[in-house]
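Heads up, the chain below is alone and in the form predicted alone; it's given as structure tokens.
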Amino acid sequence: MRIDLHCHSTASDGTDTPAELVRNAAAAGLDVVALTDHDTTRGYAEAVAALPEGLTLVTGAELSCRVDGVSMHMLAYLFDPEEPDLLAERELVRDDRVPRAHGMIAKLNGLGVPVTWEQVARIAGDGSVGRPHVASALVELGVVPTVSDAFTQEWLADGGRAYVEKHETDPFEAIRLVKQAGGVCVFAHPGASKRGRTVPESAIAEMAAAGLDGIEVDHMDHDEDTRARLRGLAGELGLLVTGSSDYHGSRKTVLLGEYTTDPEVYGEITRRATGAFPVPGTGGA
């Protein structure tokens, strides 16, 4: 059983539509795929409508959080998407994305980069605009060779020359809201140091005490030493260990199913969730 619990579509910053994502997941030999767009559930209906037979969809979102000045992402699975408090918080985060993008564009213009809002908006399409869309604009302009190369101190990484903060949820509040909505919380790529500062293990321990369910260990941004350290930490704290591609379509080089989650861990996630249930495919459109 092959399970990928972290994927993005054009509802946020991926390049596959939700329908294309589930079809591509089936073609990649996955049995379970999670749709975890940034701070939005807008892709759910299209993904469910196109879900191929034999593929199960886990609905979720990747929530933008910040603790002690460090940005982090929280994967929320199988929560009630209409629960009002969590919905209001997601909307607050999303609403801050447009002014933030304008701020990054202004900083880049000040650095001599001729990026425009029109260019970034075209790249984002109907998705929630974010740093990867600005990064893609830098690739189009030939400023950097890849999207990943834009996430450095020279450009868009946390604290970088063109970085602009946005509203981000306190992770302890995120855990509370997701639990209230019947969902399960997993800290996404906690050891991705090349993205900027990482959350200290002491804070992860505090999150575990507050109800964090797991940490994403097998991820393209974690080397073998980091994975071993995180597995040990998860064992100490009683946290689930997941693995995921963090697939963004052509915006990243990672492939669907390149990293996967153990079926027993997936089973435990579904057992803990009460806000929603995995959706089995029946053929799709």
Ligand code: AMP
Contents of the next structure:
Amino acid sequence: MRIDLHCHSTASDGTDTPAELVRNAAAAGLDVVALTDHDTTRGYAEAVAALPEGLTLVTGAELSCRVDGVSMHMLAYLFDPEEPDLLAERELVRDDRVPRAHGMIAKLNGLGVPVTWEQVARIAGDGSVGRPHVASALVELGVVPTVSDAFTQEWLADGGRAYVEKHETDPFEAIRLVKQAGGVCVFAHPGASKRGRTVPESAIAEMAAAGLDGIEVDHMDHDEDTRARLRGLAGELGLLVTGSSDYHGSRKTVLLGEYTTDPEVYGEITRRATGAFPVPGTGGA
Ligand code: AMP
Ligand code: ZN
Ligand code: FE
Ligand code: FE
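To complete the pair, please output the form predicted together with the ligand; the form predicted alone was given just before.
Once more the chain from above appears, this time first in line as the rest of the complex follows.
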């Protein structure tokens, strides 16, 4: 069984539509794929409708969080997408992404970059708008060669010259909301130090006590030492260990299924979830 529990579509900042994502996941030989767009569930219906036979879809989202001034991402799986409190929180974060994008564009204009809202809105389409869309605009304008190159202090990295914060949920509140909606919580790429400051182990321990289910360990942003350290921490805290690609289509170089999750861990995630069930593919509509 090959299981990839963290992927983005055009519902947020991936470049595959949800239908393309599930087709590409099947073509990559995956048995299970999770759709975890940033702060939104709007890709679900299209992914389910296009789901190839033999591929199971895990519905989820990657929630933008912040604790003690440090941004972090919480993967939420198999929650009830209609549970009103979590739904309201996702909307709050998503809605705030729009004025925040305008703010980053204004800062870029101030730095002499002629990026416009029209350009960013065209790139984002109906996806939840984020820095990778602004980064793609910078690539189009020839300011940087790749999306990744826009994530520096010079441009869009946390605290960078054109960075603007958005509303982000307290992770303890996120855990409470996800549990209330019957879902399972996994702290995404907790050791991704290239992206900025990371959350200390003491805070991860507090999250474990508050109901965090697991941490994502096998991820492209973690080197071998970081993975070993996080695996040890998960053992100490009784947390599940996952691995995932964090696929973004052509906005990142990582491939679907490049990192995967152990089938036993996947089984445990599905046993804990009560808000939704994995969807087995029947061959598409
Ligand atoms: P936002 O949620 O709008 O603040 O954007 C954060 C997203 O930017 C992350 O979820 C990643 O998808 C993407 N990102 C962060 N760092 C990088 C990087 N170095 N290269 C490419 N994408 C990145
Ligand atoms: Zn993303
Ligand atoms: Fe993330
Ligand atoms: Fe992600």
